[in-house]
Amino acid sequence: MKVLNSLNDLDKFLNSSGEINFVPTMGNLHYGHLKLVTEANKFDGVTLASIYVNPLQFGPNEDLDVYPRTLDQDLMHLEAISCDAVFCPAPDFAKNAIKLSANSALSKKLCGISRPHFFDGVITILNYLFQLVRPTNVFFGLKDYQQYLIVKDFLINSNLNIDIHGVPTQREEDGLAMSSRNNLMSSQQRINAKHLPVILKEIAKRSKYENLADLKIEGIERLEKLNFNVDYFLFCNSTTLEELFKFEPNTLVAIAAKLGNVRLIDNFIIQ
């Protein structure tokens, strides 16, 4: 596996490779990230991952400084699953990136309400990486479903000719969606956290037959009893993210909630 630290390294690798299957990450890799790489490996060409903690998607009071950085361990994991190369640029490598805005119809809902800067930062850095790498395929986890939709929308409306692939959420043994932030929880918070997907999935099953407004209130109340500070608990159209008040096929039930300073997100699509 090649470790590419500079743009020159990246150019040399790209010039000697065929089709690129690209997995952009912020490091602190868990099985969910590695699943993206194993999916990328199924396609023709080479698999390139990137590890870059993007400062543009963190607000002034968010966790950029404490975001877990485990580069040596990450590289070992990637090599073990036959990733062909990893781009690990310097912190300031994107200082000249052109600032872009995400589609506001998608980005100003759900996580975008409390994190108005977030998706613009994501699209800015991804566009910069996509312009450099020019991949054929890119891979994103569906745990970050809103992000997946926003990147998909961006690619549809760009001239980059990149195919996006959504990979199902990977979960811990107790059902909690895998996240780099899970390691920041205390032992008691981690015990409480396992109830989040249980409550979410149970309410999702009942949504076909019961009042969505009542289920939303119940879900928030149950989580608050476990010391969650709920950002949102919503039923949405899975294409537009518009809130739904009556069940329809492929309804998305999505949640964001904090335990202490650790923000967790999760979702299910109800067929």
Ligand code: PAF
Given for the second form:
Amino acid sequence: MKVLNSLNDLDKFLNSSGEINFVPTMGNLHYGHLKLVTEANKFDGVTLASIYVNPLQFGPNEDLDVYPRTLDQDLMHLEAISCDAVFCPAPDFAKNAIKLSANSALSKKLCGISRPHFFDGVITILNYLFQLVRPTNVFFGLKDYQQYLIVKDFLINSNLNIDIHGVPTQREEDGLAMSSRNNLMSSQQRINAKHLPVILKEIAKRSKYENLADLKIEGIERLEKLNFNVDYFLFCNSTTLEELFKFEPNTLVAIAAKLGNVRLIDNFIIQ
Ligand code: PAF
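Next, report the structure of the form predicted together with the ligand; the form predicted on its own has already been given.
Shown next: the complete complex, the earlier chain at its head.
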């Protein structure tokens, strides 16, 4: 596997490669990320991952400084699953990116309310990476469902000609969605965290038959009893992210909640 540290390294690699299947990440790779690479490997051409903790998508009081960085381990994992190359630019990489705004209708909802600059930061860095890499296919995890929708919308409205592939959420044995932030929890928080997908899924299933406002209150109360600080617990249209007050096919049930300083998100789509 080639490790590309500079734009020069990246250019050389791109010039000697055919179609690129691209998996952008912020590192601290877990099985969920590796699954994106395995999916990318199924397509013609080469698989390129990137590892870059993007400062533009962190707010002033968020966890940029403590975001887990485990480069050596990440490279070993990528090599083991036959990733062809990984681009690991320097921390100041983002400084040359042209600042863009994400689709406001999608980016002002759910996570965009408590993290107002988040999706602009994501779209700015992805546009920069996409312009440099010019991939044919890109791969995103559906745990970050709102991010997936926003990137999809950005690609539809760009002339980049890139296909986006959403890959189902990978879960720990107890059901907790895999996330780099899971490593930041204390052992007690981790015990409580396993209830989040259980409660979310149970309520999601009942949403077909029961009153959504009551279910939302019940979900929040049950999580608060487990020390979660709930940012949002919403039933939404899975294309527009508009809040729903009555079940419809493909309802997205989405949550963001904090345990201490660790912010967890998860979702289910109920057909
Ligand atoms: O999902 C992530 O890890 C990041 O938001 C991404 C897409 C790599 C952009 O920095």
